[in-house]
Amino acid sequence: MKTKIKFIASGILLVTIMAVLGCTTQNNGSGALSSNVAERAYVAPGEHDEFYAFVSGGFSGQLSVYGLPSGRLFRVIPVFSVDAEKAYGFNEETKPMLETTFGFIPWDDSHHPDISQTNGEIDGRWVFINANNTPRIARISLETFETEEIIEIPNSAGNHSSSFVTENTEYVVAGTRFSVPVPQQDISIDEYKSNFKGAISFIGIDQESGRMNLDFQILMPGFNYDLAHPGRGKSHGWMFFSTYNTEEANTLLEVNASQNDKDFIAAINWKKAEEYIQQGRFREMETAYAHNVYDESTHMATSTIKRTVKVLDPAELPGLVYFLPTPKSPHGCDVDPTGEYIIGSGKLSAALTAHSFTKMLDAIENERFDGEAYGVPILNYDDVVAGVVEQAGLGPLHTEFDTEGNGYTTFFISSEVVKWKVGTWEVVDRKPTYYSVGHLMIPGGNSRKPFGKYLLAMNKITKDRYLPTGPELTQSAQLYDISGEKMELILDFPTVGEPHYAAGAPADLIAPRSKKFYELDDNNHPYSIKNESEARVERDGNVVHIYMSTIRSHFAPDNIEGIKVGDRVYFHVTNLEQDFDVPHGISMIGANTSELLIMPGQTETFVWEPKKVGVWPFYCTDFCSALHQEMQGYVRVSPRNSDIELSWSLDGE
């Protein structure tokens, strides 16, 4: 405790510091002005930040999307939690989303993202991001940043440890942190030593569309799997995972979970993997995971069952797994931009731990092992360690690299981020955090290419550095400047959710790609409209289709009768604008729904079932032009047995 009072009356007195140096600036003239690093922060009217940051947003389910160094939002893409905004999972084209084999579910909490890779570099094509409770892993386009696509994992529980893109997309490597029985059955949870399994799922990715495919898992020892990291450069085709709880424990797991002086990184050969899955050496296990799939051609999802999945056992397959025996309760797992080291935070360890990957090949081969576990080799670990950053702080929990050969660790329990030099492991440099720091992100910091200018760190508590707003803060985010010898916390800003991880990307990379609007041509949506003359209403039996436009500054139809009490309405729109940033809303009363958002040539549905008689309004959700108040309409609605037929105007014919 005194150890944590001291940073944060240290951080106190660096805030004062840096409040004078801000207020003196204007008098003290341009000499002056490099100390303000406020100003390095801020991004003027008009003018665009130098990288999009996607934030996880934790319990929210959501991924938010900020613009670095100015901490501006953007955006929140929902992805596996609904969103009135944008009626995502609210309007039946995206429903099927967030289907699973556990039924419709419109929450979960997502941790971490990762940015798709070529030769080891982010190439901005796509996001990737976990779903922890009810396992699974979404794809986000960034032309669209929209979710294009959803698997779930089975045989697995608390999908944490995802997910991790392997250096040319080859897979999203995806792990668990709750080991279960696999597959599952009734027995009892005393009965957790050698009947519980771990799955290590790899995700395939198609390199032209994004399709994912569930390729094969490797069943583990029954411990905790924590976080990971795919190696690069000399080290591509291997996956690197910390565990924890390798005593196996099931309950009071902060006591008996702690015993060991050592857990593990477990160092997976995929390349290996893909050879014995060529060679047949795999079980085919009946299991059961959805696959959701939104198709860009017609603006649907739909949500299929897959049944079968490929398993491998490290026990039967020799070279598939290795253990690396590190201290203690390792949480980060993070491999440096040469491939050479792999980086162990253990979070009861005052060190960091680093392996070297040509140590470890050497090991190997001349099998140095230190026991086994479940069939799996223990490398000895003297054999593996490449050297420890001594005395780094309390509670290293995840590290980051830049262009300079140096890594960037949070210690949680301290409050601050260390930077230490590869390969002499000395500290360089601290910074205190406000405060309990988890994760940080350094744009590129988990691939080949750091870009290294900012280092972003995202806190678990916020205490004083907001407004109070009631028992729960804000959650925050703090901005670094890297890009000299020492670090400069340049900025504070809040969060949507609990962020966990976050991935970063220059927006040169990104900008250019992103979608403008949706072609009306190209729109292969079965209730879609290209222009208003198509505009229509259609009936079957108690069932009534409305194929509606929206345009600046109407809807056509605009006044519908002939609609009964019982009926079942779906307002299918259509977006006719082919004009950059001029989406459309449409809100209907007493629809048990959220408005829908449509984009430009895009088509949206949502579903209307009138209760009372009577002449109901729909208008348009999101101000569009100087006549949105104007961009209306009408719904007459008539008793179950009344003979008023179907009818609708157009342009007010």
The other form holds:
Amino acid sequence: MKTKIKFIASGILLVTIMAVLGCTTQNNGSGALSSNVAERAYVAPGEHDEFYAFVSGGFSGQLSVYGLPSGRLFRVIPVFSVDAEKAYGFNEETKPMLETTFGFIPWDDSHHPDISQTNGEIDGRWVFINANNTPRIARISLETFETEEIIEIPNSAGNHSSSFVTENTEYVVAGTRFSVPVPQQDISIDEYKSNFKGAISFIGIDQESGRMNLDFQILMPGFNYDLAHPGRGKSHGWMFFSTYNTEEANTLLEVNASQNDKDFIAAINWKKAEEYIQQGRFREMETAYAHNVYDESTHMATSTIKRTVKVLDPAELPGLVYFLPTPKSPHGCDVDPTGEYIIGSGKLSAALTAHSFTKMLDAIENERFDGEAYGVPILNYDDVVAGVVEQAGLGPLHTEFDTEGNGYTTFFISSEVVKWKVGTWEVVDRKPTYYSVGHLMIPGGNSRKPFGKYLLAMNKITKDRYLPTGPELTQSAQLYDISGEKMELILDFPTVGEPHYAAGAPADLIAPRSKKFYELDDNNHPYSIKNESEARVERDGNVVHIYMSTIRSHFAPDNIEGIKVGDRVYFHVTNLEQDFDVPHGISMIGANTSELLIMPGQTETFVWEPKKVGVWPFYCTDFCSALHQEMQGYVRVSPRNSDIELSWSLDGE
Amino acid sequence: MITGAFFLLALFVLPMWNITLEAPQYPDSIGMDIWINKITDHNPNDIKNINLMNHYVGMKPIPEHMREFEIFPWVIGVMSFIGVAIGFIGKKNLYLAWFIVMIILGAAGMYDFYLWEYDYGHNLDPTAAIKIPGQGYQPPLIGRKEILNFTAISRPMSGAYFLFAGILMSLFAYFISKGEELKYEKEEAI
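Structure of the form predicted in complex with the partner chain, given the form predicted on its own:
Everything in the complex follows now, all chains and molecules, and the chain you saw is the first one.
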């Protein structure tokens, strides 16, 4: 009996020692290996995530929707690239969304999503994102998770310092990366200096509809404008842009644009700009840009070309723009939640520069300038700098904030995330990323009200991090728990395309308003039908319109005859379902376009130009029901000179 | 008695019965509310979705018109009117008679409801896509029942509670007035 007790006692002792050892290993080991780390990123089957993350797709041109902390992918919202799965850019309704003054463009490079705000807090109405290559800004509804509007940005090239939202979503700004001749003209590239301009666009947002209007542009000196951030609270009314290539090089920029010890953060007083617009001190400039709007009631997009833009010249308009010298080609340009500090991340430097908004205003008031560039006053570095985070890492890129007064900055070259204290500029913690992190995102971390808790780091390369898939490897994001003093890596997950930036919001801000289906009664598509009895086929010369409906589990009509080779056949298909998650799809053998994927209550159209005589089938492409496989039909195609009458039926009727 | 008779009129503004179907694929469940003169969606589009689902096994669509929808309002209206009238007349035996008639009518109504449910659940389209020998789809008269992948729940709604209360009040009225009469008789005896 005694031995038994001893046994048990020594057993307990052993367990205790092991537990202590275990704890020690846990503290010393990498965060991802400790046992309860997995639990923190785990969302049980059937449970919902706490946050939405809208992650840009970079060269995929799209915007992906993930849940945090699980990293589960819910949806890829097609924005700037065609998406055959969803018929985006393939059906007649959405083709106009991708129209530009260069014609239809099936692809772009999407970079910086930003969620609409009210009083500097994320409000979950819309998310905006920029197309970098052919400059455009898109607005995506967070009720339907569909792209509702795309506006082209004239006088811009490489639309990179975009699409950032002001405190009350008054504007979405879009700044040019490349400076270009404005207006475009046939001149030698060597004439870059003083002939090239950098356009910064202010796109006004209608607070009811979200509709975008290019209110005005500021024609800045010919630098490269990299990123931007709106003022918050006390600095509301200002917009800050990082610049590089203040050398104004036009060749071998990797060397020639990296010579100046300091470039600038441009501080733009947009309230002042509004005053100048009011006073009529703008130039109305001839230009051309496309404005594409998707109407939810007609389920169709329209594209119109607009012809003029109001232009402001900062050289002639005092008080509009100031330059804040900032070390070494700053990339990120981020404002803390109080609005006092503007953080410049000199991407070729080891330090992080924090400018003080108060000191900036003071310097402006006392006109303590250190020269000017193209008529824009340059402030003294020492007059505006509030502090420097010294030796924080190598190659700082981008900063966001938590609820406790900490900043978190990514360092591309040293491949890490660094946590530092706003005000004391001390480094608190650092954690490696795998590898070469670009931007990071803390839900609400770019607003007045960060939600904290998680930090999402978006990496540029993954190397050996995942199972290899040939030369092209997955892109990835990494999730850190930032609720404690030290950051902990809790999850790696692959992303669609290259994630340049993300926007996060609490799920309860967005999920309750997510639309379940479209009301059939509100469908104003000109070719919609509201019930099967309206299903029909009409011919107008060689153009044929099929008014078709879908409901579980059949098409109406499903037998059509009298179509001829050389006809142009429009399938206008209305999904009569009125329950959520019951889409139907359709495609036709040999159709030179994508399938349609039609949500309940919606109408979509695809074009088919039959080339061969015969009887050709179509079927439902979305597994809609138990009898999905029976959901199909035939079209009889006759020779061009045939006199077979148009006829259609469902079950012989 | 008069209040009880008036309670019947609640059936014109409140639904009487509800049948709800629950299944994992319908996280919000789908249901229909039965009134004395119509059947309506419990949530928008519910009947459309019930019909869509049921057509696979050959069940008929939920009817928009039924003979009962024309008869029931008259029955309830007339009985309510009679109830009020006998309330004014104040004869206790008439209260009891009204109570008994209402119980008979109620039972007849439930029987009619059962017959419809039986027909709805058993009279299936012979061309139905899914046929399961011996399987009926009749919803329960009251309570829960598993039907294939669905749980069907049938239960009275606010209108029916007013009806029950109205009927019980007539019985209550009968007992109260009887009590007074007995007392009176006893006094006389003394």
